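Here we start with a single chain on its own, the form predicted on its own, put down as structure tokens.
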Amino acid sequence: MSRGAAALEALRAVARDPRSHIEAWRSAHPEGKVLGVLPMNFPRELAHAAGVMAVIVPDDQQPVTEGRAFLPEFYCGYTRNLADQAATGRFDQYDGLFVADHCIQLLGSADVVRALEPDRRVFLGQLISSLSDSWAGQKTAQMMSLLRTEVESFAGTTIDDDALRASIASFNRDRDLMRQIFDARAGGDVSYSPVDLQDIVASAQIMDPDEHHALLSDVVAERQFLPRDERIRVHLSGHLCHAPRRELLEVIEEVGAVIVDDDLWTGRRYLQAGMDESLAPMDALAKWYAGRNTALPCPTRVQHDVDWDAWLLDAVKRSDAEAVVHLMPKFCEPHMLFYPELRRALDEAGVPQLLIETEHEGIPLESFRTRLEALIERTHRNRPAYA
């Protein structure tokens, strides 16, 4: 196996076996203190610069069991397994749980946290989400100072301005070299698959940025263009705090398409944005937070200038994709709420699209293939040579 095939395997046992690779740096740091925060917002950057092993917490894609006795049904399935990987100990590799917002199912489910599991600190932050407003800013600055705070009390220790500004530096190599392979795909490069990717992605927000970096550094040493062919181009939009089943990635491509973008959280949504490192730390994290929303938009944010269906449509034209496919997690309310503005945006601009909706326990794989090749059929109609 080459250096580049096996730094891959590396990155990809981590992104399936999170609860393996944190056991394996709680040996090495004995010390050390490993917190979970939920998406979307969260800064990670703090937590590593004191030293805090920071995890996304993952969808373990387990069954959810004793967990259903916590949350209503109608709860998303990404947060119904956060209550059952707590209620069933499956929660106990974190001491804390950390949260910047981001929807009132998360803090439902960070609340069923904190009642479970009453030794594990719990902290709930609420990042400002009408970014339009005259005291945004200000509010933003207050949140990120709160939860500097935090985490230093949760660490034990004291945040060095130095430390945060190498912190910010690292996560902001590791996007960028993500955002590279990305943008490589949206412009016609094919080398990795998308289950590949998702798994880069996935793996990133578990390990520290350096090791992944130099993880994917190898990688990416050793790829060879591989230019795209002449499936149905198909863009990704979703899935907005989890990542789908991969066997759902893989049935696109099986039918005659292929993913050239997403919008995904394990995708562009997480790494689209970095870290101004000209500013003074603390102002980096507060521009970020408000920039992420202008780099992918969010559902969940307010901003008059800013829309989630320009941005898809934009994205569109940039990867030269001929449809959508959105992957709609059951009961998510945002993108529930969202997808007619999405959906109106993309029927005006003749873009052939489709709505998946998922759920934690699957969904009948042949359905979901006989739906998409009904699309790539109706797409392939609308090019020149099936007029």
Second form
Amino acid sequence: MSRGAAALEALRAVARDPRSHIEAWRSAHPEGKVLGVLPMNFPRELAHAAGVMAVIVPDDQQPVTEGRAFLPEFYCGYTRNLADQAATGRFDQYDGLFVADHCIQLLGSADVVRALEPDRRVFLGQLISSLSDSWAGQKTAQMMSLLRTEVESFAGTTIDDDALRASIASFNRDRDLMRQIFDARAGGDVSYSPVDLQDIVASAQIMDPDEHHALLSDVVAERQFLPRDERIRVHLSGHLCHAPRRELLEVIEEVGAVIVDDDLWTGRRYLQAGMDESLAPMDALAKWYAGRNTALPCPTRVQHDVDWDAWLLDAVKRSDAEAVVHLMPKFCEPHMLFYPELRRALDEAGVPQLLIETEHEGIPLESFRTRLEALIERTHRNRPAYA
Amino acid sequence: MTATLNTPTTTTDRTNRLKSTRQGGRMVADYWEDLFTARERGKQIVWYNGGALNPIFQAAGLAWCHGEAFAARLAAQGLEGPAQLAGAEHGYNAELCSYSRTHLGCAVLTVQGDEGINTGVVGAHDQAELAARLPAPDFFVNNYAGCSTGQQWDEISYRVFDKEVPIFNISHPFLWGNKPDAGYLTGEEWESASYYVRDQLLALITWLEERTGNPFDWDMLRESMTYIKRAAELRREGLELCKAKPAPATFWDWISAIAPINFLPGNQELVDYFESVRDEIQDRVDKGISGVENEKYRVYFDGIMNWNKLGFLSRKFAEHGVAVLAGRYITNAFWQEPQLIDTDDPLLGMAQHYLLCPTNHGTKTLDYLTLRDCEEYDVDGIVFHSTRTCRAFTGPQRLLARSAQNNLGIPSIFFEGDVADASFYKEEILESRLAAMLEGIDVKRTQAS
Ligand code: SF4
Ligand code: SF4
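Could I have the structure of this protein in the form predicted together with its partner chain, to go alongside the form predicted on its own above?
Zooming out: every chain and molecule, the one shown earlier first.
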């Protein structure tokens, strides 16, 4: 196996079995702490600078069993999976849980963790979600500073500004490299499969950024530009907090489409915004938070002059996508609320689209296949006759 | 010993509802009629969601429409269908909060009505009935605490109206209880959140002054909050009286009295109304009259209301001799801590009530409130309305049920329904689970005796 292929294997292993990676880290750092954080906006840089391993808690794709006793079945799959992780002891690998977000379903799952894991610190430091307010900047700065204090207290150490600067640089470098790959894909390179890319980003959400960057650099070093073929170019949109099932990504490409860009959590949404290293580190954190929503708008934020629909149309233009597939996790309320805006904008622009609601357990792949085939056929009709 | 449950064979109405709440119904109907003609009277109109900002709008010279209240009203009258259909055609998923779905459907109809477009889904009559009667907004104000959907919903309304209607957002820190000193109405988290929201109310007032051109009438705010505080005190007194055995009035009576306390103008009529409710309850206590014929069980209700089934549910529980006599949506909501309001300077106390929305507490605090109420009202069980599209209310319910069982030995059941979508209600589930819980309570009583 080549060095690049081995590096990709290593990233894939972390993405698909985070538990083993965390255990290995613990063995290598017997005094170290592992902090679970929930999507979408907690700045892991703070924990990294404190010597803590900060892991964005992934959906571990286990079926929800005992978790059913703690959250209703009409919560999104991700949050029910979190409750299940807590109910079955799978949360034990984290020493604490920090949340900086707003979605009520996330808060519900964090409350289950707090109730079931009373010895672990479960901290909510909610970043302001209404970003058009004149006081949003000040409130963000205040909350970032509170998060810093809490992380320090959790880690039992103080965070040095230089260490924070270094952590910011590390995460930036890793995000930059991933963004280059995503930009290359949007520009016509299909040398990475959507599953490869998902593994790359999902592993970045777990690993130390330097370690991740080193492996990813090995992968990148061996890749050659591979131009797109004639398949229908598709943008994937949605899945705000967890990865869609790999089989679904595969079936999209099997039916004659090629995914050219996305705004998924385990995709561009995670890596689109970097931090400004020329600023004082705490200012950089605050500016990053505000900038994330302009870099890639999120329906859990309220910002009157920032539009996910407009972003999506631009992204479609940039990547020359011909169709959009919305992946909506069942019961994801922010997505359900915003979806008609996306639909309206794409309809007006004449971009064919398909909404697929994803369930946590069981994917009706054959029915998806049929619907995707219909989308591909429809989109083909949009192509000029000479193409 | 075999437990027996008197399964009702008739549908005789065993409720004994308060007479005084009927007057509230008339006041509310007048309010809506007034709102529907507000534009003709030259009023500007604000659509808002969340905590009761109406005293501020009253003092700003505006007519106000509370989105949830309008959705609830449609559902209670069985008129939600056309708005929900319009929402569905616009793309809102049936699993989305049905309050927001109904109200957004109205927004869609209102926009289409303005443009003279016929959707083909909703007939002209329905449009006239619903959207056209609800005057289009001049402003949006969002005041939703706790539930993220509440905040996002108004942002989407703003977009449905093509961003042409100005919007103001008030942010409420979720009262999570991070710190050891955090508790109900206490701790640093509570204090700082209270002042943060108070400051935003001041900013809202300036924003309204700039946009309406009307100077804000502070005297009117103080006056209306004086009436509201008095009405809220009377309401609390009435709620306290319901701890009596048998309970003189029920949760369902208090549900009928929500609209007046939630959005009617603060004035003498409001105070008179709650005085008459309190007096009627006092009179019943004095005479030993109960809200449910032959009260046999006392039950706490957790969950947001099922507006489609209000009358039905009240009869159903009464059929079994169950007095549903308290609940999170009643006991821990709607100006429930009037002592916080300083009528000379009411903004801080108002801000605090907005923060006290029953979806804005972490489970630790909700647990405290639920156990406290269950003990004080001496209940035998809890009924959880597993409100299909309201994740904010339902999220903590399973933890609360577990705690009530572990700490007080109180059993509970869950039944499925929704705030404003009747299709989610499952009659058989409620009937069978209620019967099973009551049977369990009988067994426990027998064993204890
Ligand atoms: S944003 Fe959607 S996917 Fe994420 S936690 Fe909330 S409901 Fe679940
Ligand atoms: S989900 Fe519940 S709390 Fe949230 S906006 Fe809807 S009705 Fe209100």
